[in-house]
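Next up: just one chain, as structure tokens, the form predicted on its own.
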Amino acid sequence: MNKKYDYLIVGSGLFGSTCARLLTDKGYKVLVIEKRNHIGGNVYTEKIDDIDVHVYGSHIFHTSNEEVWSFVNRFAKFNNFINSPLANYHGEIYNLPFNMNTFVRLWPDVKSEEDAKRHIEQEKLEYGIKENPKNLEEQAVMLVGTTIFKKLIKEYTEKQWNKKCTELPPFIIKRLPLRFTFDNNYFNDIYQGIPIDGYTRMISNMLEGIDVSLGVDFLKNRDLYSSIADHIIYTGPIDEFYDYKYGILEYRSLVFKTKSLDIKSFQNNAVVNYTSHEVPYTRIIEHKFFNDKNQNTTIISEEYPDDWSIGKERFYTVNDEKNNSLYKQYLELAKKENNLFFGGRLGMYNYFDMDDTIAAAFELVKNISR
């Protein structure tokens, strides 16, 4: 391989394909290399009868970012789909975000903000609530209250994360959607939506004109890539970069079991969560609402949580002290590479949305193209 680049990007899912078009814009030569048969990182999609399979996952594009949404807008046309959950507890449905249609089937005799702020504090003090929660259940409480909790938060969580929600840290529910209005939009940000033609052809329109090689493993071909290159972007776990050097972070992990049933809608909703132990799996996602489609089949995927171990995929960040401090540990080392960037969820250990994840590009080729 004797052709010279300007940048080797490794991986082509949101944070590589950013890079590279905006390297390539700037007249930088790249070429891209991903480790798996088809590009786009867990924001692949794949068309089965017609629908758009989010095959890693759902992932509903949203931002008030306004320069993120300019630029994802060159790449794909998106529809104006609203993320409205849905969470099923033992076959009561109930709508998320918390909101007042959430409140009202709780609490029969809840009818307005008043009322439904009423419940959640009388709760906090009879559950003892301090002011500095230890734990994700006292965050919980402090939140939304114990009603709330038992149903639609603690086992759903601890299905999710294995870990009982008194082990876990406070910080991963502080971002828990909660309203005093009727509405369902789980999301508060401006924009908000999914490619019409999904996700992969978003990606793919996002490399036109750029080399692109699939199925190569860079760390087995180090040697090899690394000398055909001036710098590096990777967007791979940065542990593993290293060998593992000072130890693994940890993950946790999915499996997705897709069906196709012959039914023209199973749940007639997107996301449905399911809250109980008695189930499982954490939700079902039935792609054909993404895109609203009117075919008389459809597709659906459960969701099981997994324990994550090396040669699993990686999908949530375990951002507690431990993990955090062996990140850092990394991070020192990262910082000492010549001509060689980290970057994205596993380069840079943490769970970005989209849109960050994105944003978080623009500011590497920032600081790199100076």
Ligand code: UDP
The other form holds:
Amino acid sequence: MNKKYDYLIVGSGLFGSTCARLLTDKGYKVLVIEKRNHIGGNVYTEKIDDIDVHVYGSHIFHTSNEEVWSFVNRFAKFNNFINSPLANYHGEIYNLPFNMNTFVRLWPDVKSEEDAKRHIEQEKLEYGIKENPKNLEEQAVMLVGTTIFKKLIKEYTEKQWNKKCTELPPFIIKRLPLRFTFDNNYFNDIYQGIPIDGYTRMISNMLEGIDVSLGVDFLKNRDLYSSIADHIIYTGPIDEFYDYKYGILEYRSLVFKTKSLDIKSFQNNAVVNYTSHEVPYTRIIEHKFFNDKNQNTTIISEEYPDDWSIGKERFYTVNDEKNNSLYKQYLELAKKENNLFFGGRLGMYNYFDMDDTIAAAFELVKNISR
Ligand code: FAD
Ligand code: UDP
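Could you output the structure for the form predicted in complex with the named molecule, given that the previous block was the form predicted on its own?
Every chain and every other molecule in the complex is listed next, the one we just looked at coming first.
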């Protein structure tokens, strides 16, 4: 029997939408279904009072991948936003990522790179650091010493993950840049920016001419949608797809408290991290600062870490040994499927930046449409 579509794509996030565009460009007939009532997955932005609100947390596009950068530039014009977050520790303000601006503020005698390195080395020595860091605390002290660890890392990280830094894997902290120049750019990539008309417009341009059905949960309509296309790309949670038969993959969740304020600006910066445990949220996002807008009002979101359980929004994967090996069991099932492919952060159970997500979609489409 001839099926109506060549590909059914479950999920209209960045992974699903990239696959949909690439496969359509290759001449395949594609249907995208999405269980939420909007496209875009977690990069979705909503225009409120002429401000693009990042509904699922702040999203800053950054990449060094030329192919990915030219792909997204087909669908959006990007501004020249550079992420330069601040940290607030009991009212003291520091620059992030850790760089000379942070060091001179922390240690008033620091005038040069050598001075900063001397402080860090001295603190490592006092801590008694070992060669191969076994946990996040050791990794952090090895990189930046104990003062920065105590003021800017320990309590923030413990709030974020609800675990002690000695119980967390070192890799979490490794993606934060450390520099001995006066440079507050949070990322090291060649390209960075925010789509001028918001991420939702970018995704809707990506999906132009493609059939999209919103408010449709594949798992509640499995029979109908399994027979509608020759191939399925599934970007929802892999364990849920298999009815959690081996167990539940863990996540961290977040709750955003968003407020409209009748003032021009609240914090004069897009992102301010609150690194002490006395403040219950990890950061405040002031959305208008992602774009160069001059509105008279502003919108902020406080970001509260939350324990995840089924029914809550999945944000961060917890890629420890236990969850990674559970994921491998599901992956073995996935490998046995015919014409069914898993992708994206939920399907592949990993934290992917947006550019990694797009690159992974490129890879899948290359492999399956050979
Ligand atoms: P998703 O966006 O989650 O899309 C999956 C879609 O599938 C969802 O829309 C979902 O509703 C749908 N779906 C699931 N199950 C079903 C079903 N059964 N039926 C129908 N539809 C279904 N990356 C950056 O590069 N820069 C950043 O600054 C950045 N900030 C981030 C901040 C936070 C708080 C988080 C958690 C991530 C951040 N990321 C950032 C990463 C970015 O969010 C991801 O790379 C991207 O969203 C992954 O897209 P995806 O399509 O894999 O997943
Ligand atoms: N982190 C920290 N202090 C900060 C910001 C980040 O200790 O002010 C740590 C924290 O452990 C966090 C990790 O660095 O989980 C990665 O932070 P990043 O901002 O890259 O991640 P995001 O939460 O934005 O995905």
